[in-house]
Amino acid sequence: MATWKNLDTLASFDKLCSLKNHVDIAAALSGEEGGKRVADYSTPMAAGLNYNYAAKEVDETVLSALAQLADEAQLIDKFEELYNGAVINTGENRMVLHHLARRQLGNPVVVDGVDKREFYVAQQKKAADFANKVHAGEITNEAGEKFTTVVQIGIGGSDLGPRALYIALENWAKANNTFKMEARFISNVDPDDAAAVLASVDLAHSLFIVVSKSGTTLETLTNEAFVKDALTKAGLNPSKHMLAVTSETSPLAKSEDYLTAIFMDDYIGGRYSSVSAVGGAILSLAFGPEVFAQLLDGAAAEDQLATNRDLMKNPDMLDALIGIYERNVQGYPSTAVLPYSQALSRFPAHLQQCDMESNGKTVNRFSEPVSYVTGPVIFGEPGTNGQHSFYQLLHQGSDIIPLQFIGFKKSQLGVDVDIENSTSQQKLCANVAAQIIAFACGKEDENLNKNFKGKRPSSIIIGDELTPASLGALLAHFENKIMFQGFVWNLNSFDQEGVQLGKVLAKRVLAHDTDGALKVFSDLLNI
């Protein structure tokens, strides 16, 4: 069994510490010796991307450390722990089996009597018959006409990860003739979200997917009440326009108020949920089920990768010991990522929850404070309109701030338009080679407003193109890098506390039992 401990009790940590700053990459990527460190430094990926990591600041030496530190925190021991069900989530006392939802990694995990991979299996299935039955016209309006559209109604991981993921496949599905039916998402309790939303479909002709796993969330249930109201306005029986995704116990899972419902349990977070009937359902609607269970292949097969013991061909591992090393040696506060590819437009957005959420503690997973920093900020936006953003900060700001590019040698949809000698996708990708270099190497200036000090590491993932099998291998990538860093700081990173407190205090405002701060507050807002 893997012992627990904190990362500054670790013998290999200090030796890492002890190598800080010990890599200068802008004379590492310089001559042919850089050209060679480019092609040396990369790591395969499943279905057929590659992480690249040579404008990272490390080497052999650091590498080894690395190596060393993923042994002394028994990183893949605890990962096989947590597949063959062991109870991770420390906080709420619960296993962590997303990735059981993609393949089965180890040992069966029966929990009452039910084997969780069978439960998974045949939630997708109900989720893949449905849709089918919906594509087929079997299940229609009141009127016996098909449905075109599909409405998520969620918030946090029940919206972030399904809507990223829908984005990231939309023009993909329509250049492959898999495009089902448009997708759309409704998650802010803001009013003007649903009324936006409502305002753009047609109401007769569309489905809404109600995801909650306790049926209780606020947001959620708000937005739900919003759409029935909108749906009996128009004279449609909102019983036939509706489906839930929750949990068996849920008061939504027998109500007659849905078409059907899907189940999820309390095993996959809400961030970790896409993979799950969470998004399995609006997928599966949108673009077929054959095209989830692609998504689902790619995603499997990067698990594997991340089993293997050895750091140099496990990607999401090193990708996770050299962000250690980034946060707790070279002591970067952010990490930015930067997809090349207008498809993954809202990927640093679910990202940002997925990391942000899992890692951003000041405990360990017993509950004692630690005395070293953990999760980085996290935050993001499509090159290159990133460029002419925040690449500013990025280039000349006070702050070393990592970066994580992710490019892809195809566009989706294959139109394109050659000017002056170079087609629009190499403009793309010209561009991401380009700052990679302009980050690491810079660029020296009498003048100091244009002078690059450079020195600013990062790393890139290259595919072909963004299909479903490499968008699942591009999600557990970043999903498995998260939770190989909650393992080395020692954190649990699968709850949540920190989004309790304000829910809690919103509920007192609601029920105008509020005083103080709070209460002038509330009076301001005319609540």
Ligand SMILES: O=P(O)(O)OC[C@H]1O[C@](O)(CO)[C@@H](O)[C@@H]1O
The other form holds:
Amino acid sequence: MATWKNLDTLASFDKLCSLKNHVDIAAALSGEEGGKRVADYSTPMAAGLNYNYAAKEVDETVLSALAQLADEAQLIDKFEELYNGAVINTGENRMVLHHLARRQLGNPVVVDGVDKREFYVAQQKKAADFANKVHAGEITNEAGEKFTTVVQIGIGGSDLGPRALYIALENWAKANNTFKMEARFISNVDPDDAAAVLASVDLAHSLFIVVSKSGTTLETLTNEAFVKDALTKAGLNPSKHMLAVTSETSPLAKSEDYLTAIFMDDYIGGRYSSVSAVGGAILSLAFGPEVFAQLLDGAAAEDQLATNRDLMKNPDMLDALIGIYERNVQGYPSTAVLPYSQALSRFPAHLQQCDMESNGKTVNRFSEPVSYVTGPVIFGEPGTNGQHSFYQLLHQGSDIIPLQFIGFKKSQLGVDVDIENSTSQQKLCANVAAQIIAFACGKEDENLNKNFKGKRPSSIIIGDELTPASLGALLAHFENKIMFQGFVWNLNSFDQEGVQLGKVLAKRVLAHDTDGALKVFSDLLNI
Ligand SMILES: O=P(O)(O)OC[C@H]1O[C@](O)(CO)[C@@H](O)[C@@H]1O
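Mind pulling up the form predicted in complex with the named molecule next to the form predicted alone we just looked at?
Now the full complex is given, and it begins with the chain already shown.
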């Protein structure tokens, strides 16, 4: 059994701390040696992706200290325990099994006589069968007409991941003739969200998936009622237009009001649930079950790499540990995720939940305070749009913010034009290459307003094209990175008590059970 210890009790962490400001990336990237470093500091990921860390503040000495930290913190032993079914989520007394939704990495995990891998595969098959029947016109509206649109109602992990993945593959599916149904999403309890989506779809030909693991989330239940009301007013029977994705123990599972219910369980956290029925139902309906299966295969292949004890062959653990060096030794406060791909426009928002809800904590897995910083602030936007927005601060602002670029050689649609001797895709890729060097190396100028100090570290994940498999690998990479960082910080990355207090107070406001400042704020907002 692995031993769980705070980061600041590990000897290898002391060693790492002695390496503060050890590498000057501007110098490391200069001249012929710099070119060699770019070629060498690269590790293959799954599905043809590569993780390149040449512009990170590491060298052989720092990497060796990181490898010692990985060993001393028993990161791979902890991952093995996780996928073999140990109770890693101590706060909620639960196993953490999202890897099992993509493949059997270790031993069978059996709960109350049910093999969990078999359970997840059975639910995938249920989603696939349902989607195939909808596509074939075997499940139709009451008039016997085919459904053309699918709308997901959910929030947090029941929205962000599936929405990011849908947007990521929409153009790819169109270009590859696997696009089946338009998907839309309703998440916010702001009535303008549901009203605007409902006004934009053809209700009579729309299917609605109510997605809530707990089946108790206020926003989702409210939006479900909002949609039912709209269907009823349109003379349609809601139960012929809705299905549920939920856990078997949730209130939604007991309802007869759905065409079908597809299940997940308590062992897959909301923010890790895109690979369960939470993402599986909508992606299978939108693009066909085969596309969802390819995404799972990409994720499974990346998970396999994450089991490697050799740090240099484990891109997820390497990325995680470089992040630890940046946060706990260099003292950087945030990380920007910058995909040079419009298809990944909502991917940073998904990672924001995944990372910040997992590792935004100040007590360890035994509920004792830790005396070091943990999860960074995560934000991001696709390039090149971000360049014309917040990059000013990234280049010349007072904080150094590490950057995670993502770029692809080919576009998804393949539609392009040559203007002034380069295509749009070439312009996109030229910008990301330029930014890496501009951030790392800077530029001296006597006029300090035009001076770039450089020393802004970045990594880049490079792929040929964003496909279902490479998207799955990308998703798993970041999930595994977050998991390894949580292990290093000795956190329980799989609960989210920090979201509860606000929910409790909102209920009190709605019940008019308030006093003091809460009452005055409630009055100011006309509640
Ligand atoms: O799927 P559910 O149970 O409706 O939860 C939605 C989201 O709410 C949260 O619990 C946070 O409030 C997230 O962790 C979760 O993804």
